[in-house]
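A lone chain, given as structure tokens: the form predicted alone.
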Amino acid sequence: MARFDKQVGIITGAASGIGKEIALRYAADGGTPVIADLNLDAARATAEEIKGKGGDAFAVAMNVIDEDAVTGGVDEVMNKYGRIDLLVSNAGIQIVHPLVDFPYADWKKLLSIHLDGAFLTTKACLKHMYAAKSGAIVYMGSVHSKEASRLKAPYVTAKHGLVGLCKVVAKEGAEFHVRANVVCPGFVRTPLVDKQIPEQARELHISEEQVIKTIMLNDTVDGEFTTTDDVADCVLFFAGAKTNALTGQSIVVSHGWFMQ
């Protein structure tokens, strides 16, 4: 039997990049990605590529700071699937400047995104999974969450403030069998990163060449990027735990950049 057999995952941010590779190896293992997205076109091409593969898949629309939106995406999947086994709060941006002229709009901006999508679809995943006494919650956090660069001042604090998130939901959620952890991830080559490296390079007067090797994968033991893989892989090693063994502890996926 696959690992995921009739489960089915709320992966967000899922059209693209990471959530859509965790979506794909869900899949590939026997688990249902929901595929949930601002880009709802973008999110049915994704489901669409799982079913040409012979697996399930479902799309909606999601905007992850709309509580409404939010909560009318989660009830659609219990419509549909009469579960949800898995959350993977994925969706987030990144906007880089100096802390002395960041736009307080963008620090409130990048800050909801991730975190308060991370409440809000926590919030409406866990009653079915209380319900279920059953159920896991990945945050995809990063290298950001216990270390700090330059530039990044909301996104250092957003991912900082998923670890706290993820220890309460351990606790709280530790009577109804529903685990909480963190997966954080180095640089990886997705749209977002491919985003921050001209950004990077203008804001510091280097190249982006630079910015890639002294910035990016400086402190790594081998020059590479991470991969969707990498993050896969540990995303569903945490989806796939048996026990409250590991409930509220993060691994870092950095090829050695960050060593806990």
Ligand code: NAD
The other form holds:
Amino acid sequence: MARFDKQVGIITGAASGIGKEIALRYAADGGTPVIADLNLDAARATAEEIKGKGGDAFAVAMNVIDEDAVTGGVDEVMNKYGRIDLLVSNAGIQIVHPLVDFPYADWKKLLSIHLDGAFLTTKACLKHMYAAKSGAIVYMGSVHSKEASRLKAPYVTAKHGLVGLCKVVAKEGAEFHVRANVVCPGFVRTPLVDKQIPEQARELHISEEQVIKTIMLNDTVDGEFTTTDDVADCVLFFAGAKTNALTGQSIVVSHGWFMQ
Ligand code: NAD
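How about the form predicted together with nicotinamide-adenine-dinucleotide (NAD), since we already have the form predicted alone?
Below: every chain and molecule of the assembly, starting with the one above.
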């Protein structure tokens, strides 16, 4: 039997990048991923891609910072499937500026998508997981959950914050057999990273190649980007854990950039 047979997992931001890979891999292992994304057309395209490969998937329009959209989307999933086994809180954005120039609106927008989004989706899913006395939540952290970089004040702040939220969910969820973990990737070539390469080059007055070599990959052991596959491996490992042994833990997946 496949590892996630008959299980249903909501993955936010799964229309692109890391979330999309997690959805593809979850479906390949027997699960039904719910592609919950701001971009409904892209979410539907991902769901169709999965169905084209013989899996099941469901696309839901969800802005993770809109409480009604989150509870509405989660209700839609419950009405259709009657269960939520997994939440991967993955939707996120990046905005880079030196702290001294960081627009307050951008600070609030970034914190909101990463932290309010994680809070609202967790709250909506926990209700159903508690009733079922079973569930797993995986937060998409970052090496920036452990480490800082220049130009990324709200991102580093938010990603550190997710580690705290995870630990609370691990404690409160334990009696309901709900586990929580954080996966913390290094740089992964997705649209989120492709956008910041020229932005960082501009802010730091260096070339795009230098951004990749000296900022993004300098401290890895092999000069390689972390892949979406590397990240999906870790997420699905936590999603499939059989006991509470690892609840509350975070894992860094960064080709040796950050070792804890
Ligand atoms: P991406 O830009 O490829 O995908 C992000 C997805 O999130 C998009 O489909 C977008 O539509 C969706 N999204 C954005 N705002 C949303 C909202 N308000 N509600 C619902 N969906 C929304 O980015 P990615 O690189 O795959 O990033 C996914 C997660 O991984 C983020 O949390 C990011 O911080 C984290 N991460 C990325 C890297 C990296 O190097 N790419 C490294 C560490 C952590």
